Structure formats: structure tokens, C-alpha cells
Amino acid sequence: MSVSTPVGSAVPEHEGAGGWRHRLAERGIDRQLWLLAPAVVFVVLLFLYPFFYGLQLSFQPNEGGPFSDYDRFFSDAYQRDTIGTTLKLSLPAALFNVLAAVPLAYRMRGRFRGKRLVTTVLVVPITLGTVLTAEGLLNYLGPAGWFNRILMDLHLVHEPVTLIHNYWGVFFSLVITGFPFAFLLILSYLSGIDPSLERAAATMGAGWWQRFRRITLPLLTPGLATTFCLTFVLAFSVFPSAILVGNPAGSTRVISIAAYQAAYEQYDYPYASAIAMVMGLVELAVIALVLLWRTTLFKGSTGGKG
């Protein structure tokens, strides 16, 4: 004889417990997402909070309406021309770490004989920081530096050349600084494409130009684009680097600088944060465009972690 339970009875504590996790499992959420919690807070706290902060405060000028700063800083040239000062360093200095990152890690990706020793020396730059990458440019580069001491000696040149406190002094330490970044993230998307790919197309005839194009390129696709968009923001972002080996007030003269100085020294912040929210609108345009031409370029699965 079956027992029926009255209408409106209490279901019991573990079986609501169970059923409460079994509707969130149906959901794809389980109780190992909450270790997700510190992290999420941690965003909110240092980086949405900040953005949302900045992005408010950038439409309260200290005179005039909402956009009179963003009014503002597109109609002063000297203030405007930052943003393709800008993109002059960065751009060139991202896409060549990725160009050069692509055949050394795809050297790299097999096995051979020092092989951990040449991955140290590559990435051994990165651990230097942009001070220290700075001041060994600034005694090796500079015109009584060790370079210029060499092609001097070797009668290449009648004086100095002139690499540092200019363009080139900002783009080999964006160079020096972001190619060790590259390399290890183009490496590890190489390392995630299956090689039995490339060996069954060997197998059939191809050659080694061949298999690079035609295979491992499109399925590298995602994870150059990937590699490009993070160095770009490296690069784009840089301060130090303009400061130290470059020309802050002409030559390399970068909108970060321009957000510093009308923070920190003509004390407007909300002039400063409207300079921070276009430099930020500038990066995301830029990564857009790249993530579009990955889309039009990829078509697949890596078959891997890649």
C-alpha cells in the first residue's frame, strides 16, 4: 500500500540540499565554481570598479558639458597626435615579436640538445624589467656606448649613431621587453598542434614550405592573433620605455604620458580620465580588427591545446 505525502508538507533538509544542486548541475553550475569567487572579486575590485570609476569621472570636467574633455583633447593637436605616436611604436613593435616568434618557436617546438638552455636565454629578458632594459640600451646604445665604440673603431662610421633618446631607443625596449612574451605564448600554441598533421602531409608529398602554409599557419591562426592583441597592449601601454630611452616631450611623446601629465601634474583628473577612457577605446578598435581578420584567416580546431 502506498503512502501519499499531504500537500504542503515539508520536504526534508538533504533532500532540498540535493535537489538545489541537482537544478544548478542542470545548469552546468556546480559548487567547484565558487573557487572561481576570489578571482571574480579581485576583477571587480581592481580593474571593473577602477574602469567604471574613471569611465564616470571622464564626463564630470572641471568646466563645461559631459564631453567638453573629450572636446577637448581631439581638438588640441598636440594632445591628438599622441594617439598616432602611439600606434607608431606599438603596432611595429607588436607585429615584429610575433614575426620574429614564429620561426624560432617552431625550431624550438621539437627536441634537441640545449634546448632548455637556448629557451632560457630567450625568455631570460623578460625578468629584466623596463628600468633595467632601459639603462643597459642607454650604456650600450648611447653614443659613448659599446656599439657605437665598435663601429666607430671599425672606421663604419665618423660619429655616433644616434639610437637612443628617439623612436628607436622606445622600439628596441618594446622589442627587447615584449619578444620573450611572444615567444612562449606562440610556443605553447605550436606545441598544442598535433605533428601527425604535418607528417601525413610529408607523407604525400609536401614540403616543408608546404606543410607550414597550408597546415600549421591556419591552425597557428588563432594563437598568433592571440599573441598580437596581448603585445600590442604591452606595447601600446608604454610609459617608462617613452620616458627614459626616448623623447617624452616630441619624438615619443605617447598618450600615456599625456593621461600622466594632466593627472599628476595639472592635477585634472577628469581630463586625465577622459584621456585614459580614449586610450582604452583606441586598444579595444585595434583588437577588434584583429580578432575580425582571424575569423576571415581561421576555420577548424588545432586538434590540441593550440
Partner chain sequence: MAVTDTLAGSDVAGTADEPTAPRGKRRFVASPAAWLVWGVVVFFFVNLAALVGSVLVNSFARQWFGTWLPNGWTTKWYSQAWDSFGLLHVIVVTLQVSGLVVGISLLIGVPASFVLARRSFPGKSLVFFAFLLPIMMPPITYGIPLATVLYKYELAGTMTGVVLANLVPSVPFVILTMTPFVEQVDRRIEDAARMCGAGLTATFTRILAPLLLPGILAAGILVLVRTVAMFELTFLTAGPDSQTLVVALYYSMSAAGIRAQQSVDAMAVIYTSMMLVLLVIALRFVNPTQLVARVKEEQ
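Other form of same protein, the form predicted in complex with its partner chain, not the form predicted on its own:
A lone chain is what you will see next.
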């Protein structure tokens, strides 16, 4: 079958019967688009349908009016505060990961010996996964772990520092899993910036700070925004580490724990769906803000764009 003739060069074989097909092809619709069909069906069936099912389920609570589950969530301080807890964890963690990755990636953007090794080693934490990270944090940062022993032997502290089963344990776990990811993304954005721009600035007498501040950073910022969004998504959905190394009943009771408890401990699916919707809404709001800010930035062809 000679389908999908390039638009414009098509010669209509049959007038009439083939005419509508030809007209559609001129607008970019022809049989090649069928290749897209499985993916579209898939997204509709497994993502959009469950999503809207959950959405309408959240308006059909087990008791009360359509909004009573949302009302229940927002009027209960123990539930409502999970939003703040999640943001207090994920925003600093994502920000830290991005900001710490910038100088490192900036330093590593050129070519040097052993670059591949360093990048490989930096990717290793991705393979650890949240559960091993949690186990390692418990062993290493625990009251009898190596970290506290070193601090005590150096007489820096007299009692073991509590770094697990609280906010910091979860924060460290988010840094360990999120930082390599942020670093890789930023490094690839940085290597997309034309190095001759910086060289040009250097010939005009710009110091390294000026070159970074006036040339690289403006070109990199859109990429930074994208990286921030992706690390934020990772940090926002923190779940296993908040339970394993955090304090899931108190300071690290994040919103995903609330949603999980509603679904799998109380079997209240409408309520769980309502919490999940709130969770998605809060996350998308943060991302929308960041992306909105990004649209005000330079969008050029010199790379560094999202």
C-alpha cells in the first residue's frame, strides 16, 4: 500500500471516493496516524479513564453531599496539615538538589579524564532505590551507626544526634535519590549551551563570575525550571521513605500517607480519591507556577531550553 504520500506532492488517484481522504491528508490526517492509535487508546484506558473515575468517585462520598469528602479533608487539621508537611519536605529538597547540582555540573561540563567514571558513580544512587536508601540511613545515621560514632569520637557531640525517624531522615533520603537525577539533567542542559558564547565573553574580558552570571545562567534557567519540576515531582510523591526513615505519625506524615491510609486501611475509596485529587492539584499548581515563570525567560535556539 502506498499510503501517506508527503503532504503537497500527493496526486489524487480517484476523484470522488478518494477525494475526502486526500483533503484530510492535506490537513495532516492520513493512515500513518493509526500508528498513534495504540498509545492513545492506552493513555485513555489506563490513565484518563481511571483518573476521571477517581474524580467522579471523590464526589460520591459514602455519606453526605458531593463535596463532603473534600470538606472532611480540609476541616480535619490532622489531614489538612499533610499538605504543608509535604511541601515543607519536597520544596526544600527539590531546591537543594537543583542548587547543589548547578556548581557541580558547571565544573564538569567540559571534557576531562575520568568524566565518564564520575558520571557513572553519580548515577549509582539512582539504583539504590528508596528502600535500600532507607535501610542504609537507618544503619548509618542511627544512634549506634558509624556517623554518630565518628562525631562522638571526635568529641563534636556528647550524645548521638537524632537524624532518623524525623524530618532529616526523609530529607536525606530525598537528596540521595533526587540529587543524581538533578545533576544528570542539568549536565545535559549545560552541555547543550554553545561553548563559543562563553569564549566570546572571555575575549571581551569577562571574568568567570560574569560569564556564569550573564551568559550561562540566563541560558540555563529554563532548564533549571524543568529540572526543578521533575525533582519536585519525585520529592512530592515521597512515600516509602516517609514511613521507613521518617515519623509517619507526626512530622513526616505526608499527603500520600493520608491517601494510602484512606484507601488501604479504612477502605474508603471515595475519600482516598478525594485526597489523591487534592494531592495532584497541589502538585500541578506548584509546577504551573514554575512553568509560568519559565515562559517569561529567554527561549532561544542556543540550547539550555526545556
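Numbering follows the first chain given and starts at 1. Throughout, rigid core stands for the largest set of C-alpha atoms superposing within 1.5 Å between the two forms. This structure is a prediction, so every number in the text was calculated from the model and none was measured.
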(Q) Checking residue 281 here: with the core superposed, does its CA move 2 Å or more between the two forms? (A) no
Q: Once the core is aligned, please say if the CA of residue 249 is shifted by at least 2 angstroms between the two forms.
A: no
Q.
Aligning on the core only, does the CA of residue 264 end up 2 angstroms or more away between the two forms?
A. no
